Amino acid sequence: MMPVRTGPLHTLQAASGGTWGQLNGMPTPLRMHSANTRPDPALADVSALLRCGLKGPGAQDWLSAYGVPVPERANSWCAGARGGLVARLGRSEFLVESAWNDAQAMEIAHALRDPVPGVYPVLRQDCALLVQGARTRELWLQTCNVNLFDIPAQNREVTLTTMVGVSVTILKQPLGNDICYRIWCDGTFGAYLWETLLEIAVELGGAAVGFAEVFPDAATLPTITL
């Protein structure tokens, strides 16, 4: 069973209500949003997917004899076997995220628990959210010093940044018929991030939104009371 486990915007999220889930281990707030269209920009917490990092110079060839697509180029991402995504930060560090019915990304960890030569678990207590709608550019133009809205997302790319002072890790992705953009950022500084881009979200006609609400599979969860 896994344990249970409090994410970086707890606190902030739970004064707002909504409904809640619990994924992985984590309350999670799976509707936020009242209104039958999404709110533009739309930001969610992606928090509670499972993921894992790791370097070193034999990181790349462990991934793949563990059956793990890998970035042919740095800074750049794949889709994951198992849905998900790998992404390779430079030349020999890689995060793994889950899909989020899926736990690859914690099997990958525990396999990192005996030692590999030339492998280094690299561990991640991220802050990570989706950003989503039309409206980002702007928010991007406030607060970021790299145009991603332009970047075209075949190109895969990930980029390493600041976002109003916090380093953050970026890439854009597909989402059913739309894109989304996601973020990581230590978690430390989670509840300011999110804070100061819901403020300009806000301003620019969005809102926040649960995590069924970009992921609509993810219904399906049973809710919980905080």
Second form
Amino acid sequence: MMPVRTGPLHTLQAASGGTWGQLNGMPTPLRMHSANTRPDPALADVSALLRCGLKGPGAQDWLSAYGVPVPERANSWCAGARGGLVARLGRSEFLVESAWNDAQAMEIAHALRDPVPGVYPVLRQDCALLVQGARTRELWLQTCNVNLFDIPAQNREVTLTTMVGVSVTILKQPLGNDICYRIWCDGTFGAYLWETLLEIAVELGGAAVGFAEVFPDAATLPTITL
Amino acid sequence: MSGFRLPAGGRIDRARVLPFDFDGRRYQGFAGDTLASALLANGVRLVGRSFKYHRPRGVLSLANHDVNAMVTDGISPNLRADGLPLCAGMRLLAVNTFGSLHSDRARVIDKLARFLPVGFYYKTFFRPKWTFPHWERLIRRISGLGQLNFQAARPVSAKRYDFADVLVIGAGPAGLAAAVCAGRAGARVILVDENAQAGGSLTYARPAGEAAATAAELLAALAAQANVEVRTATFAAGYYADHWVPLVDAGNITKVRAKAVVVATGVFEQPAVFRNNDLPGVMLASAAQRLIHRYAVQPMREAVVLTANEEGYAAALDLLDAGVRIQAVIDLTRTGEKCPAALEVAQRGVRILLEHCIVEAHAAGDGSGVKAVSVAPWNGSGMAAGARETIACDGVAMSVGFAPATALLHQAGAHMRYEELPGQFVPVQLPEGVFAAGRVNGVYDLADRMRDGERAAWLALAHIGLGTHVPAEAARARRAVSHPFPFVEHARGKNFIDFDEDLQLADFYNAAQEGFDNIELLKRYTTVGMGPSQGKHSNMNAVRILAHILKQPIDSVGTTTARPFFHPVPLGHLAGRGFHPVRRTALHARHQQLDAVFMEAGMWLRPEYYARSGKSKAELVREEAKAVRTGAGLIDVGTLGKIELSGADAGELLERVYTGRFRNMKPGTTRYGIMLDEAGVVIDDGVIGRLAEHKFYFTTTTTGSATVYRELQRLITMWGLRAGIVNLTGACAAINLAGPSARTILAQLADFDVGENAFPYLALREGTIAGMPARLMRVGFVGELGFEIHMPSEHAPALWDLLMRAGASHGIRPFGVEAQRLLRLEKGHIIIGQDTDGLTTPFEAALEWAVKMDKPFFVGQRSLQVLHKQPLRQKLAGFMLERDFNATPPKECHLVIRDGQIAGRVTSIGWSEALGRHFGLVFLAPDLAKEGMRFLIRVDGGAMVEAQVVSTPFYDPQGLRQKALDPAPAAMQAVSA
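Compare with the form predicted on its own: the form predicted in complex with the partner chain:
Let's see the whole complex now, leading with the same chain.
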């Protein structure tokens, strides 16, 4: 049984109410608005997704041998074999994140418990966000000096930069018929990043949304009471 | 409204009447007015007082550059009346006045002006030295600008970024043409202009109808292009490397990163210099034209036009068309202009006086206007000659030349050269990706300016890879646009060069005479160009004067250095929304629930102590410490740097970067380590644990983690070691469970044996606690049996809750940083950065035991070998105060004094319940740092406190308790002094 996991935004999110569910052992807000309300920009906490990291000169070959697709370029990403994504953070460092209903990242982390020469597992305890909406451009203009909005989604670029003073990893990916931004940062900066982005997003007319508002299939998760 | 409002024209909405108050009187204007245009429409010429002499001042440029027409709404201290859009209900006052604007009591300073030349205070108030603060305060009070309102609410201004392929600065004819051209090529274009409406000189230049049509055509072309964004009422405040340009508007500052920049900033019309050229009613000809064409305001009733170019004659025609009676056109040139405008002026019966100058303007009544000017023939180089004639008028329009708005080009690194024709600096070499167009490029005729804009756009497009068209060269003006020396000396002065700071012509001659005859020195001595307008109307004239004095070409005099910002930027914009990242540990919410009082430690928030009602901080810290000594305490040490090191050369790396020996460590053990820099200075410490043959896990100081991680990465690469390093500082939480009951509490939860034999002091174990993966280290930082538990952050809250529950019956209590500092101090454990500084070696910090000099190599070893042969500078030692000491105790950083000299400083001090006295660590001169020596510490207020050197640790010197060898939890084995 997976032990209790507490996300970096748990306390901040709990104060907002909404409907909660347990995702991969982590209490997560599933829905904060009615189905016909779509805040713009919308910020969702997706820290509960399972992820792992690995680095080192043997990391690429090990991943390939394990059956995980590997992005060819540094600072790019590709879809995972079972959903989710694989991001290449530089020449020899990788982030593997599972789809919400999959646990491959955890399987990889377990497989790396036994030492592999040239492969160094990286414990990932990120604060992970998903941001979408037309007004996201203005949100980025106020928070980041990289032109994130104009990066073509089809380029599958991974941007390592700072946002509101925090080191972040960002990529742009399709989500349904829309485009969304995925952001990862050190979990200890998570609350600050979330509060700052949300403050500006609210000024722009946006709001925090639940996990199932960005991944509708997750609405089937059983709800919990905090 | 008065008769100064023209019956038709202007870009105002006459249907929207806006009442407003200025200087206590009620007026009306129209939507589209600025404050200045509305006041002039109401016949109000006096808008402000000057910076130094409190002279009456009015509109000069009406181009948003009038720093003598400053007003305040009580919140914003310095609003320029010529750029301030009029709003209904505004209540505004002029700045820098004592009493009302009209009866400013400080205007008496103008009468004393002859005693207050430039630099008078440099020479007057320096002796005796102690009086200067008094004079400084007085000068600051009676001169200057608006006053800050500290009660006003702070506006939160977003600081934005934006991006463009081509940034075009200036939306005059050249800028508009450039934006249209670049936009049509598909570039994302931002076009920015400081005026409320795009068009630049097309919005006021003659012929008005034709110019307006040209502007409309260009703007329509822009409107059709979705990839072109036009931002008006926004100025480019500076240029920074890589084409970063801050754009400032009423609400925000936006930092734009462009791939190419087209600078089409135009020119600033320059004032002529004659006595009383600052009177309200004396204005630049372009200001008069702006009043007529933008705001439908008649600038004056009876004008004298002073000119030296065809632009002045065009302005004269505009004045005539606006119903102004022109008493005379005074032309500084010998031959006059042969342009159509000059001919038309003559045809319309206006008297033209060639090779004449205005010697003096005469003030009307209270000085708030002009009643006449004295004119005379002149010799072309500063001196009036021949009979004077007085001509009655109520206003003067001046058009004697222009200065290119080159600040941004200079900041970008452009090289400029002075060209006699048109009489201005022009760019001769531009930095990559920066292009100049229009009048700033020396191109004056309208069609040429538009072509020049397109030329610059094509060059910009080529630069960013969007075009290959090679345009024709710029067609620079070959006529005299600017007079080389439009200055008229006057025995009684008041012929102003710099309106910002009341600098007169004589001030420049005096400065040069005193040896400040270099343009940069002249600037600093006179302060020319250092006021809010940043020399827009004075710098070029200052250069001309210095060239005249030195009898050198203008090119050899050069210009002063242009720095951002070249236009006033509201401080509120600069402050803006601040981003101050803070790190919160995974247990932050738990600490909040326990009423923690947080402190900043680097970027982290840490519990300093946990508040309880009715108890002081000191009481609570002692209670928390006592809980650790007698039962159990729990502290969040997640802020420690946490690094995992793997690979065949992992041990080798540690051997090289730490001073101790690590290659021989057995898996499952830990060791204390210190890290030095190349100079042998202690920079970090931590506990190094060996997990496996090729895998280590170690901690660093809270503030050192990122630095250590980066440095180790660098060294691995530099030395080519087979090792990989992972920074787990954020991913791992850490809790120190300490106290005699720690093992009993942990045993309830751990899924492995935590008994003394299985888990001895300094051991490292991996296992699960209540199913959660964890690494545990047996440490003794606080001097008790302790387990430092490291785990993935996501499990930390659950583990904290379990430990608190399991320890409830043992009196477990969370303790904060303050209690930890006290506890470690009792053990004599140092904190890097507190008990060391940027020069402390291990020898000084009494850490010799941790340095293995017989190792083949470690970073800093070579320096230590040298330092070892030299006498110590200082030595860290323990000290105690007398048991009965009850005065104010010393604080950290208080100095040790011996024979009136500094002989050390306190690094840590606390009050120990175990010892029953104050105690601490102190750096001392080596001869003082001997057990039993007494010394004096100077405390706040100058009193001296005696202390005595004692050995450390103060508490449990054998270390029995942290090794769990002392079964008596209440026993306090303190040393005594």
